[in-house]
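Here you get one chain, nothing else, as structure tokens; it is the form predicted on its own.
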Amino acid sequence: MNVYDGQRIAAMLRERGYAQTDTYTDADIIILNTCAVRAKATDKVFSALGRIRTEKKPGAIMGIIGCVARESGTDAFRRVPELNFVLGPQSYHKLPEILENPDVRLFNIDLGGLEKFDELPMPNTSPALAYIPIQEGCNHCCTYCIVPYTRGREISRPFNDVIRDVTHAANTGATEICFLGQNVNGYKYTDIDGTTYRLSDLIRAAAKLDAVQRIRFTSSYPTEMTDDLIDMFRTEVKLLPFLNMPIQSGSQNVLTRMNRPYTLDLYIDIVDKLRSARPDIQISSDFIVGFPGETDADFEQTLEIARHIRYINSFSFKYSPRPHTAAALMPDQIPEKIKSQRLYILDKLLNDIQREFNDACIGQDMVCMLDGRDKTGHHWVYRTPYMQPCIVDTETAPTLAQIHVTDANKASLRGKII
């Protein structure tokens, strides 16, 4: 969502003559774009703008957006005096105000609703990968959860806005469709004519659309997985057959702390279901260890449940209390020690679970997409149909490929155009 975010601010920038430029020291204006979902993410955001106030070129703007900037609110002023703007998530199209009179203190954390869509412009050209945001917010309300606080209740974006944005990306460079939404797979909007639309019925129109040939779609909730999206695996070949579903917890204990409303029963259910509608698909996951008042035994079902599944892909993190959440507030908060003794252990499991798939890819050919050079600058980076990067020397390096895959480690994959 904040890569699509800084996409829009960049095009609304350039538009009013602006460059971007490699460093912050060189700016005219910085802006932090954030994430509050982690306390170690807004740790990281005031850290760094103690860096850059003492750095910046004078008379620089500087101002942070997103939801650290809902987190803090006019605290954010107090911690950092030198900022020109605070701007919740989903207030960044107020930008230009700063902008017009840059000596105004301009401080917006409205959750509002979806006006941001329409009034940035859009990039005239789309790199290979766009994502689209559907949705924004979330109602589920997890205990640990501060997406409801930064991000406000479910809000759908009108099904036509969503098909015009796809079309635009898929008309100046896009292969590769990523729907978005803290909760993608609650999509539902309804029309002026009674119509409801559901992201099955988005994935089927993005597909009509000759330019994309890739179509995926982050985060799902367990629950809001139904029946006529689960068949679009088995229907639409564009839909890459993978699919990151979070549980966060294996005991079941947990999961009604967590206010996570699914048994362990109905979640592997949900999983046979897209493995017998597309065989070949993989599931990722997100895991939180150390909730407070998990147990050993909890914890050993979060391993059992990591063994049943065989996740090719997971984030895994300590619980990290949350402001303006309940488990914050639960008194039986687990020791630090314990909490990065849990993730060490689980790490493991499922990197040697992610090793082992990867090794099975070997030999496999894939049709991968290019994603960029890697960290050495001497080689491609392709992402397979499973969202491994694969690395390939070569000279010609198409959007899309034929890659065979000759090796492979734990993190990545190589191979060879063919």
Ligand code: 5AD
The other form holds:
Amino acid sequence: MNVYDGQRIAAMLRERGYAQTDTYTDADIIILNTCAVRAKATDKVFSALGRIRTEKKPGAIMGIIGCVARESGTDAFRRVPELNFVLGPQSYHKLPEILENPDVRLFNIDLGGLEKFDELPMPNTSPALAYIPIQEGCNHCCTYCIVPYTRGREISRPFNDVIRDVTHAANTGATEICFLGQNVNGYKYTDIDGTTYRLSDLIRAAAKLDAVQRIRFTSSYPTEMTDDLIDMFRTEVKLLPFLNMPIQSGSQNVLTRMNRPYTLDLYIDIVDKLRSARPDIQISSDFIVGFPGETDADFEQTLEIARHIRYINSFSFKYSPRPHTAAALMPDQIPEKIKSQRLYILDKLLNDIQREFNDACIGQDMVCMLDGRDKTGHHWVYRTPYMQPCIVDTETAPTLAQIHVTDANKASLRGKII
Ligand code: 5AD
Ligand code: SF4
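Now show me the form predicted together with 5'-deoxyadenosine, since the one above was the form predicted on its own.
First the chain shown before, then all remaining chains and molecules of the complex.
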């Protein structure tokens, strides 16, 4: 979501004659696009601001946008008096006001809804992988999560607006579309004729465009995985066989306290249905360890479900108490040391499963998408349908390539274009 927001802002600035610099000491305007989901992310923003304010060019405009702006509100100005603007995740389209009037501090953390999508210019060229947001906010109110506070209640964008953006991306260079939303599979839009559109309708409409060759979406809430969407995995070949569907914990008690009211049996049932619709599908998850009151037995159940589902490419985090959330006030907060131990154990298991999956890919042919150069600058990195990086030596590097996987390690694959 933040990558997408950044692309829209960059397009707006380019249209006004700005160019990108590599070092903030050269910049005339410095914007930190921020995430508040864990305390560490927020802390990083303020330590970066501490550095930037002493090192920036005199007169350079600096400010923050996104969820930290909304989390800290006017307190951000108290902590960093040099800030010129503080704009929430739904008001960054007001940025041009600060360019026109840099002497007046700009502050807006309102939850305005969808205006930002229409007010900023679209980039003239799309990256090969185009992110298309289809909703804002989230109605799920998990007790640990700050997102319903920072991004507000869930609003789905009009179907026609989304398809207009997909078409624009397809006409300007996109090969792969990734639909985005905090609760992406909960997308639901009813137009003035009373027709209701779901994510499956968006996928079907995007797949009709010839330039769009691959479609994915993230991030999914388990109980919104309706049969029409599961069916898409059976019928729509452009939909990639990879799904991020966070379970967060394998303990029924913890899930209840997280306010994620699905049973493990239901979750497993949905995964089974997905696998029978698309046998090569792989699932990834997000996990939180050390949620308040999590016992050793609860944690053991998280390991069990990870082994059972055989998640690939997952993300795991230590629970981080956040302002404006119910879990931050719960008794039995877990000591940092235990959280770290549990994270270590879970990460090891997830890495082992990933490694086994990577090994199983050796010898397979997969259509992969170009991502860019690797860190050394000597090789190309492609992404498999399962988002594994695949290192390839090639002169030509087409956007999409059929790749024969020759080798694997824990984090990446190697392959040859065939
Ligand atoms: N602490 C730790 N992880 C969190 N997440 C959301 N809120 C918190 C929190 N307070 C994780 C969840 C979510 C991912 C985006 O971030 O796993 O799926
Ligand atoms: Fe946060 Fe995701 Fe839960 Fe929504 S569904 S409250 S974004 S963790």
